[in-house]
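Next up is one chain by itself, shown in structure tokens, the form predicted on its own.
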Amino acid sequence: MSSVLEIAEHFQFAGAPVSYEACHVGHINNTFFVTCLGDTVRRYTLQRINTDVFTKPIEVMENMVGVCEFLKKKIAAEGGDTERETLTLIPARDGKMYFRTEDGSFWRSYATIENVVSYSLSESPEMFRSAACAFGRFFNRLADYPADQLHVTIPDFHNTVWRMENLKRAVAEDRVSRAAGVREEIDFALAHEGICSALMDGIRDGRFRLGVTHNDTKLNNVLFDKDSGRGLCVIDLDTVMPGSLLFDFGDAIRFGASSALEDETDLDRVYVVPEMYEAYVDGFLSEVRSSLKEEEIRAFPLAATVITFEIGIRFLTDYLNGDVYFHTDYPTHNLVRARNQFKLVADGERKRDILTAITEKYI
């Protein structure tokens, strides 16, 4: 395999690639920050697309190009900063928006946005509200994007019923003989099977509408301006697909309204923080209220539970299958993540009346 700097040579960077550093945030792709020296010093983000997850990387890039170009036009019309409020993709030297190596790996690049910071845990309700506003602006700007033109980069991504079937299959196959040690987690998942169809049923019967969704609305997928603290740019656009905004709301809450990181091992430290939930509802609705029906807003607490549960069963499934999807740092990493998410589900259920009352304040 070629080195990172050799890969970088194939992109239309301003200056020669001279050094790089690895980014260790994220479960899926391999990311590097490349420094180039020319008339000035510039940095670019270089990523190897995980083709085990994204089996059609060209379609992923077609989605990204279309969305980023659309966003740039919207941002320019608003008088915003098109270089900082969305990604600027850098083409390869052959003009394509990706580079494919001889061994078949796919790489892409975009200009690194400077003077920004990302967070893995909400430090305050104000921070989380700012992230909610950033995601809300992202959705508003894409409200009239033709969602039917987007490729589905991962089929059934938020089909929780299908995710449950995958878990059952993993339990039955027990490929790496781990099922016996996680009966409590398996039983928890099976006991909650009834909630799996809640969001998909709402889409099928028309109660919840489809549009452009991000599908990975973790806090660390928002870049914050270091000077103002404002949520500036939404990144990690691999999973931009047609979907329900409830998917994205639920994913944001399960990550940002948690008291701890998703790989916290001490479950006593893992619980839902209502103040964070309210901050996100407030910021999100300040941007997207006109795009949502009242019934969709009332479904916010349910969406948080369903998507948190879905991520939990995905972690558990991957653990049972031998850790073939998510990056892990140690043998029980995915099990720790699954337990963490299930604790949030249980705590969210205990606090359902509190979260419902908060939601009603904004209807």
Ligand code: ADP
Second form
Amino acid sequence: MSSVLEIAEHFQFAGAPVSYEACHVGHINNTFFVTCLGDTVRRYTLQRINTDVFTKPIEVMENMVGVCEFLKKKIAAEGGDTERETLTLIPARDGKMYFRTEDGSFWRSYATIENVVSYSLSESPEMFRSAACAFGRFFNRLADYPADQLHVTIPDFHNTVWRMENLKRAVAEDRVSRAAGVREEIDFALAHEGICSALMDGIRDGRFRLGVTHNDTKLNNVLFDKDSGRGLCVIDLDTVMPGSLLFDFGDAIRFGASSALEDETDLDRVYVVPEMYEAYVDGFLSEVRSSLKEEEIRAFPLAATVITFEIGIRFLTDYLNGDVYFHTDYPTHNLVRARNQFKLVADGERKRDILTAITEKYI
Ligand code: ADP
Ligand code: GN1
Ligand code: MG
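Next, report the structure of the form predicted in complex with the ligand; the form predicted on its own has already been given.
Following is the full complex, with the preceding chain placed first.
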């Protein structure tokens, strides 16, 4: 397999690639920052697309090109910074937006956005509110994007019912003989089967609308400007597809309104923080209120529970399948993450009245 610097040579970078470092954020792709020396020093972000997850990487790139171009026009019209408020794709030397190696791996590159920071934990309600505004702006800017031009990169991505079927299949197959050791978690999941259809039913009967959504709104998919502390750029555009704003809301709360990291092992330290929930509701609605019906806003607490549960069962499924989907650092990593999400589900249910009362204040 070619080295990262050899791959870098295939992109239209200004200057020669001289060094790189691996980025350890993100569960799906492999990301590297490559330093190039020319007239000045520049850094590029080089990513190997996970083609087990994204089986049609060219379609992913077609979406990304369309979305980035569209966003740049919107940002320019708003007088914003087109180089920092969205991703800038760097083409390969042959003009394509990706480079495919002889052994079949797919690579893409962006200009690295400098002087930014990303977080795996909300540090304050203000910063989480700012993330909400960034995701809300992202949605608004894509409001008139031609959704029929988007490829569905992962079908049924937020179909929680289908996710539950996958879990049941993994339990039945028990490929790596882990099921017996996680009976409690499997039982928790099965006991919650009733909530799986909540969002899908709402979409089917027209109560919840579809738009162009991000679908992976965890806090570390926003880059914050180091100087202003403002949520600057929404990244990780692989799953931009038609979806419900409730997916984007729920996933953001799942991650950013948690008191602890997604893989915190001490479950006593894992709970839903109502102040963070409120900060997100406030920031998100300041951007997207006009795109939401009252009924959808009322479903915010439910959406947070359903999406947290959904990601929990995805982690548990992957643990049962032998860790084939998410990157893991140790053998029980997916199980730790699943337990963590289930703790948040249980705590969110306990705090449902509090979260509902907060939501009501904003209706
Ligand atoms: P994954 O799908 O694996 O989560 P991401 O696209 O989210 O991959 O990228 C992983 C990480 O790489 C991000 O969380 C961010 O820290 C960093 N990153 C990605 N693109 C850029 C960029 N253009 N500029 C600076 N950092 C970036
Ligand atoms: C993955 O790519 P990343 O790390 O931002 C996953 C999300 C999960 C998340 C859990 C394409 O997001 O759906 O919610 O992990 N992305 C994909 O942390 O499956
Ligand atoms: Mg990511």
